[in-house]
Structures are given as C-alpha cells and as structure tokens.
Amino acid sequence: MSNFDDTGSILGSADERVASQQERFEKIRTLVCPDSSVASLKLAKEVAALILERQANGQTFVLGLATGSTPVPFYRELIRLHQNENLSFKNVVTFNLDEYYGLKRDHPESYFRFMHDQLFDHVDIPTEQIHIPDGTIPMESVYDYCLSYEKQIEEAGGLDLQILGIGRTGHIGFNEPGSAMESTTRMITLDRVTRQDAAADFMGVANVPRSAITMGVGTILKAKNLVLMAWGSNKADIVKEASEGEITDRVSASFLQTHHSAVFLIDSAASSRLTRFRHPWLVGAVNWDASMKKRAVTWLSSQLNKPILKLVDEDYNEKGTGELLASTSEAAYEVNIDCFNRVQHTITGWPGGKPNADDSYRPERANPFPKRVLVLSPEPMDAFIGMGGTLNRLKEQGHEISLLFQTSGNLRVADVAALNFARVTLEMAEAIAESGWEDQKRYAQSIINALDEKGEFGVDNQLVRRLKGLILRGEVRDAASVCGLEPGAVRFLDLPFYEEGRYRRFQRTESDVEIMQAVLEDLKPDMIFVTGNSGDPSSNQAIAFNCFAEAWSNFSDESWSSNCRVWSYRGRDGGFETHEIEMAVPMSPDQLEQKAEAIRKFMSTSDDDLSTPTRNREIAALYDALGMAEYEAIEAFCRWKG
C-alpha cells in the first residue's frame, strides 16, 4: 500500500503532480509510505539539500516547525544528519507553529522544553534564530505579542518550508474548528477532543490547559512549502477528510487544499480510508480475489443498508462494482453466497477453538486443546477494552491465559488517586498510633508533599509514579477478577521505555525487547493476542508492540512459533473494518455488562474508555446490517502474519 518513490522528491510533488486515477478523489498530493522513518528519512535529505544550498548562497532557511509525536521521527533524522554528516544549522531560522498558554518554558509539556528536548538542544542552531510562542506574556500583552510574531515570520523573509501535524479534530497548529483561512497568530480556546487527546501528557485531563497561542491558517498557508505528515489509523479518518472532503472551517488542514505547494506524506495506517485504498474499485482495476471480494460486497451492502444475499446484479453495477460480477463470469447469486459465508464464518463463541470440532471453517484450531495464551495489553486498560468479553470466554473454555501488562500505565493515574491513597495511610498511622507505622507515615507524607510541590503542571517524580503504578495494579486484578481471572494469570513487565520515559517521549531500547523474548521463551504459547500495530509508531501502544514484533521476529525457526497463531486487537487505536475482520466473538447482553464493570474499575478512564461497549454492539449491528445473525454485541480481531 504505498505509492511513494525513493526517486522522487517529496517537495517538489505538489507541483509536478499529474493526478492518476488512483488519486483522483484527492485534491492535495498525498504520498504514502511503508512507514515513518523511511517517510522522515528522506525528507530530512530534502530539507538538509536545501540548507546546504543556502548556506552556498549566503542565506538562511526559514523553517516552520510542528510538535507532537508526528514530526519526532523527522527530527531524530535532522539530529543524525547533524552528528554523523556534519550538518550545520547555523543558517536556519524557526518558527514554531504554537504553545501552550500558563505553561513555563521550563515545564516537561511545554512545547518550548518540547522542543529544545526533540531537536534544538542537539544540533548547533543558534538561540537567537530559534522563535516558539511564549505561553507565559500577560493576558493584557497577547494581541501584541501575537502581532510581532506575524511581523517577526515576515522580517525573515517568510517560511520557506512549514512542517505539520494534524489532530483529530483536523486542527494544524492549534487553528481548532471554526478557525477562518485567513485567520493569523492568536489566542484560542482548545477543543475538548483536544484536551482529552492531550491528557494522558499532563496526566488527567483537568491538567491539560484550555487555551494555547497559535500560528494562523492564513500565516501557514502563506509558506512556499507545506509537509503535513500523520502516522497510524487514530488518523486515517481525518486524513480523508483532509484530503478527499470540502473546504471547511470544520477542518482546518482542509484550508491546505488551496495550496499550490501543500503535500501530506502519510504512512500505510493513516491511508488506509483513503478511497483509493479502501474502495480501489472505484479508481480502477483490481484483482478481485477472495479478500478484495469480501471487501467490496460488505461494502456494497453497507452502502445499500441490504444484506448480502438480497444484492442483484443491477445493485452491483449501478455502485461501480459490475466488474466483480464480470471479471469472475458469476451472478450475483454466486458472489452473495461466498462472501455471505466468508462472513458468517468469521463468527465463533469459541475464540480458542472448539474441541473435537470440525475446524475447516472455524477461525481458530481446535488443537491443541487446552490451549496456553498470551495476551499482551500496552498499558493495563488496552486489553480490558479491546478484549475484555473474549478474556472471559476463554478463560470459561480451559484455557491457561497468561495475562501481561507490558508497562504500569503509571502517567495515566490521576493525582487524587495517589493523595488519597496517602491521605487514608497517613490518617491510619496518626489514629493506631502506635509504634512500627513511624515509616508508613513518613511515606505518605512525602508522596503528599511531592504532589503539593510538583503543582498544576508539574511533573511525578519516581515515588509517585511508582505508588501510581501500584494502585493500578490493584484497579488491574480487580478488573481481571471480574472477567474470570485469578490473581496468577496477571504478570506486569513495567517495560524501561515507559517507566523511564514520557508521552509522546518514548524511546525502544534492547532491554525492552530482551525482556519481551524471555517471556516468549519462557511462555512458548499457542496463540497470542496483540494490539498497536497500526498506532502511532511514537505511541505507548506502538512501541510495545514492536518490542514484541522484534522479539518474535527471532523465534522464526522455532517449531513452537511456526504452530502459534497471533491474533491482532484493537484497543485505543480505533477499530478494524468490517472486511478486515476475521475472527467474531459475540457477547450477550450479561457479558457486555461484565465488561463494561471491568473498565469501570479503573479510576482513571475517559469518555471514550467508558464507551467501548457501544463500539461493541455497533460491530454486532453492522453484522446484523449484512444479514448475519443478530448479537448484543462483537469483539473483533484480525490475524497478525509478521
């Protein structure tokens, strides 16, 4: 899935672009890559090009900026350009797209500190030419300073390159929906989608700030050069948007369309609602074998609200699919019939496989049985979402379910669950007073005056992060209790990158992996259970992930590996579509309500945690929509190959 070429240049493709037919229902270039780094590498050989030939020149390079975990990939790459070619940003001048409002420049969110932590602190561009809104100018002084930001950018000479991320509310910079195309550098309010999106940051989103000073749509669209860049699927759905959908206040990075200049460079994940990937028989010829088939009938369905066996020929022509019916010489009868059991057969109660059952059809073997499990959840809410009806259903069949947590999840804890914790153990010491808890108050006094100190913005040090830590492990049994879990089948690996690390921050390291293939080692399972391959390759989930992929990766000659099956779920990272899914689990009624208790154990949940068992029954409806039988509600799961 990918249309990027090595050859070419990324800058230089708005302008050359000819829409092919693949293309032709998007309106900005928009080129897709294997994956981030490959994408991040080769710009910043652009972007290094083009500094080089200005320093030849004498001139400097005007260079706009983005943060977030999109563009760190991007500046890794600058930084090893810098360190190991001899890359100089003596000649580069930056504007920052935004930062946030109340915050020091000194706080570990800041987009300042952000900044200086990702890129400016090493390589060697001077201070003077680094420029990031200052969230911390008086209330009185904002239009002011918001003016000599917009005078600075043109004193420059104007941004020869600006660098862009895009939220989910389709935001660049923090230009939020109802942002006018000629808006310039302000003030704003946050959207609530993007404050919930920040909160894991700033660990609850109470603490996320609620207003933040911006660059302008109209000051953006007024670069020679635009590079919007999105990694995973939480970002597919507004890339189309973006991409493919009218020009709207609505969404701020479809502005980018007027652009003469503006490319998105996007990876596999984030493409995959593009139409000419999602529905590639609208633009052209396709193979259509078994999957591309499914794909296309559920589609059609979908788009007719009939179900699969009531499609006719006429249906399938006046959609843009007749040449499924006469490239493979069948009615539409025939094609009905094999994708409505395609379907049908992606549905089991018996997600480990059924003993002593004919499994041809089946998802899932039915030998060996009992069968040893593994379950891998990034953080300790990942599973309970994505498969907490599952977990109980195969816990109920026999099989020996070994439950990890790669990380504590500790920065999601908010702080009222630490301070009360402490506040109980310091008024149990106070009110026994009696020797031996001497220790026990002085421990909780210190978690409380680490909580008092650190402030609104502050940052946890190791105590509070571990006392965090301990008290989702408590929220975590709890929860597993409810979905049929003894306390042994929960393991936490509290994997470096995330106990050592930050949102948006993380970093793999060998450690990580090596503990992931000592679990593998020690475990040989069956069948795995795994979630964040198609995150943000910055995010929590993402990372875990790999650490597992990288560990599996050196099993491949393994007779155990080459008999275990790995199976794909979805957890904060949006959900599979309905052609993709190739493994069912229906839930009654009493177990989406068990699940629902599961997630409700956690203190620290959001709106979107806590909805969940809505996405669930609208899986079992979109089912129940192509003519299969009707459920409460799915869990859903595809296989993972490597």
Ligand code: F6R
Contents of the next structure:
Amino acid sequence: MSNFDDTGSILGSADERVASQQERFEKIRTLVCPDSSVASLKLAKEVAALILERQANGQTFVLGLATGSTPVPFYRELIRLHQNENLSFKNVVTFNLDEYYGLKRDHPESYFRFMHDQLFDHVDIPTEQIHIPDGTIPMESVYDYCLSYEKQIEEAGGLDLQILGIGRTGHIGFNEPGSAMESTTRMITLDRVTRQDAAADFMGVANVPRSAITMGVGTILKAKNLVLMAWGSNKADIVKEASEGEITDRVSASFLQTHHSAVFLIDSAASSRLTRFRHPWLVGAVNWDASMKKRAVTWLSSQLNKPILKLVDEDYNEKGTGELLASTSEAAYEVNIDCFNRVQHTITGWPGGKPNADDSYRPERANPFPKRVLVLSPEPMDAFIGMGGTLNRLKEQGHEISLLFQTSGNLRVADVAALNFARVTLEMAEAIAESGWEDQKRYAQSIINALDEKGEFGVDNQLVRRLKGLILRGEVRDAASVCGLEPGAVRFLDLPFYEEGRYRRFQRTESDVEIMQAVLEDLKPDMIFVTGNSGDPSSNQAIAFNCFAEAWSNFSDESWSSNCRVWSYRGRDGGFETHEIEMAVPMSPDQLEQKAEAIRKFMSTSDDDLSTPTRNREIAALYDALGMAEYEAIEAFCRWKG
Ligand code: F6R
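In place of the form predicted on its own, output the structure of the form predicted in complex with fructose -6-phosphate.
Up next: the whole complex, starting with the chain shown before.
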C-alpha cells in the first residue's frame, strides 16, 4: 500500500503500481507522510541521488521547479545537502513553472527573486542553467517567448522530474480551471481564488498581478517524473478531487491521472478527505470503535439527508455501513441513540465547564472554577474569527482570560491606514505650529515618504511596519472590548519570526519558542485555545502553533500541564468535519452579530476573509440536519492532545 515509510521510494516505479484495496478510489499513486519535513527530506535525498548518478555519467539532470510555500522545505534540504554533504548542482538544468506577469525580477514576490532567495543563491548551479519565465517581456513578444521556452526545455532533453504544488483551484503551475490537457507555455489570467490566496504576500489582493506566464498542462505532462506535494488541511478537498475525481479541465491536476509516473506526496492533513481516511469502511475492514461509529453515522445521516434518529437498518446497508451493524450485532436504533448522544454531548453553552454540575458528559470539566484560560491567536484576527463568541461566553462566565496575539499581523495592514494616520498627524502638527510638535511632524513625514518611495509593490521599512502593528493593536483592543474583554486581558507577543519575515518565508527561531515558554510558565493555564495545527506548515498560523507546541512539550512533567486541556479552533484554515467536533458552542443571533461586530473592527487590514458568520451558521445547519437543536450559529472545537 502506498503509505509512506522509509523503505519505499517516492520516484519511479509507478508503472508497476498496484493500488491496494484501501487506495482503490485514488487514480494517482499517493504517498501520505506524517509531516511535510519528513517527506521533503526524503524527496531531496532521492533527487540528490539522481543528480549524482547523472554526474557520474557526465550527464545533466533537468529539474522542473515550483514556487510557493509547498516546496520551501524541499529547497532547504537541497541547500543543506549542498552545504554539508557537498552535493553539487553543476550538472543541473532547471526550468521553473511560472512567473507573475508584470513584476520586475527584483520585486520581492517575483518568482525569479523567490527562487534565488530560496535556492539558487545558496547552491553552485551555473546561472545560464537556470530558466524562469520572464514576466517583464512586452505583451507583443509573449507568444514567441513562450514558444522559445518550450523549445529550450526540449533542447535540454526534456524534464527529468517536475516538482509541483497545487492551488486551491486545482491548478498546477498557473494552469487555472479551463486549461486544456494539451496546453503549452502561455500567458494566463489568474483565478480570483488564486489571487485571494496570494493577497497576504502582496499586502492586499489589489496588488496581486492579474496574469502570469505558465508552462502548460501538456508541457508538464511531458516530464518523465512528476511529484506533486501538498501540505495542510486547506489542500485536502482539492487533493481528493484531483486524485479521486474525474479527469476534467476544471481541475488541472486531475490530468496527472493520465501520467505514467505521477505521484502525490502529501501530509496527513492534506490526505484527510481521501476515501481511505475519510470513509475507511468503504474500502476495507475497520475497527468500529466509538469514534469510527460517530464518523460513519454522521456521514450516513448527511448523505441521506436524514436526522440520525431516523436512520433504519436498510439505510446502513444501502450506503456501505451495514458492516457496522453486523460486526457489533447492534440494531440501527441502538447505534443511532448512542451516536446521537455523543454528538449531543458536544454541545455546551459552558465552554469553560459548568460549575457545580455533573461533568461526566460535558466537553470541559467543572473544576477548577474559574479557570485560567489562555487563548492564543497567531494573528490578531484569528481568535475573533475562530472563537469570538466563545471568548465572550468565557468572560461572562467568570473565567480569567489571557488573550495573546502571537504575531503583530502588521503585514496585513493596508498602506492607506498608515497613510491616513500620518496625514492626520502632519495636519495636526501644522495646525498647532508649536515647536513641541516638530518631532511628530518629522515622524509623520517620514512615514509618508517611506510609503511613497515604496511604490505599488515595494516592501515596508521597519518604521512603517511598526506603525501598522500599532494601528492593528488599537483595532484588537476595540474588538476585544466588543467581546467583553478589558484591555488588561490582551497581550501582544510580537514573535520575532514574523517581524523579520514575509509570508511563505517565515522561519521559526529559538527566541520564538522561548517567548512562548515564558508565557506558559508564567500563566500555568487550566485551559488553552490554539489554532494552526493542521494548516500549511509554512503559514504564519502553523509556525505560531509549532512555537507553542514545542514550548508546551517542555512542561510535560508538570502537574499543571497534565491538568490543562488544550482545545483547537479553526480560523482561516477551513472548518472541522462534524465527526471531529468535540465541543460545539452555540450562539444566538445577537451573539453572532456581536462577533461580526468584533471582526468589523479590523478596518485597516487588507483581508477579505470576513465570511466567518456564514461558517458558524453552516456548522449550526449541519448539527440541525443531524437532528440536534436548531441554533443560529455554532463555534466548533476539537481537543489537541499533543
Ligand atoms: C507555483 C505554482 C503553483 C503553486 C500552487 C500552490 O510555481 O506553480 O501551482 O504550486 O499555487 O502554492 P503554495 O505552495 O504556496 O500553496
């Protein structure tokens, strides 16, 4: 079976692939690995072996490369192999998949710059062997240029291996929905979702280029080997569609099903929607423990659009879950009741536990009461998106809340917010015209100048980033106050990894972990809320989570930590599936409106993800459909056990 282990190889041998029973829905060989770094290390090792093999024969190795966050750990490992193990890239010829159109090569978000920062500047590849589509060539020359790019690949002997990521639209390269299977290198208009996903990198969706030059699907399919990597729960839906769905130009990656040696290398979060993991009873025998039953029954109920308590034996048989009843010798009625209760017990209006109540079936313990509750928000908006309503409940129910913002989030603040602040300060200084205001005047002017000089796609200097961070802090305080929290409950950690980085290139440092460790040591909380544990590992959220997790692991012997429960919430990284939810906190229409009000306080961010109330309504609708009480909205949580 194509599970990831240390013995099997990632590359090659797909022709001989015999899909196991479990994998029979997957039309592409798919290797699922515990995490992205293990997978990237192994891939890098195999690629290095191929490079060396060619070197020994005096031949070149032609490597197709991708940008974005997905291949970053793979590139880091190639660099390490070069620096520590003398792997030379002198015989490597590279071709990148794509480039934004209209970006100068030295723009921080150009793929030219990205590739040099992430790989080329750190290895010994000769410059003339690097090929990246040129996004600066005049429009009238694009057609000929693309033909010549194709020709260069051919003249190099074709791609030996193409590395791919996958966009949420299913694109490989920038082959957005509608791209033909035979398409070749060309200019393409970027999809709205793709531009949205790049918004943080460009500090606002308005700054994301509208078009790009990309290798075609046909160009990619000509490669001798193809490895598509995907990390994080955000990619789970599209990975399933590409691997198990029909071959369609709506999902370019589905064309990889036609390739003789394409392989998907994914982490467990990205694999979670594949049939073998999501509905394992459809592909083989399963252990019908309580959690598997809950998974199957909630699925059955939603498939048939029938509340749990109305499911009958025939329903179980018809949808392939008959084995559940057979193997447990239970009737549908008994299974239904059991599962109904399990879901019912996740619902609580007392997220911090209900004092003086029997807590045997409640998600959280009654004692201690009140609790010291630590809420970690990787970026300022995350906690409000994921648990704004619950924050309010916890506060109202008397718990001691510390809401900690791990990073400043200053990269999300729009220029115009900083500009407005600086202009008002300047006007004040000019109107007052007193010598005491000279410093403010100079400060405001330097902000205006910095923003002016930066131009449309430039990078903010530290002064501007600091101001943007402060503006966001003000909004955070307003939002927290809407949720009933006093300013004293809110703290800003400004973790260094964020202050020194850019989106997709953040790197955790020792000081980040130390800061988190000091926080835990100081607060010794009874309950912690976190997010980012299933996100793209290079996202700000995942890095912030990992800083917490590493710090947390240092307290495993302490009694306070064994009595502390850690709950995860979901902000930007997609919701939980119904069966995963272990605590569901209902919200009334008024509470939902209050949460929306808190989110509206973030006026300065160039973030369009304000659809949270819709998501909370959807969870409530799912619970309603299972036959639970009908709530306006629900915030969902799941235990994190380390
Ligand atoms: C980039 C590219 C794209 C990305 C995809 C995923 O060269 O070709 O197809 O691989 O958009 O991006 P990340 O890895 O940032 O999620």
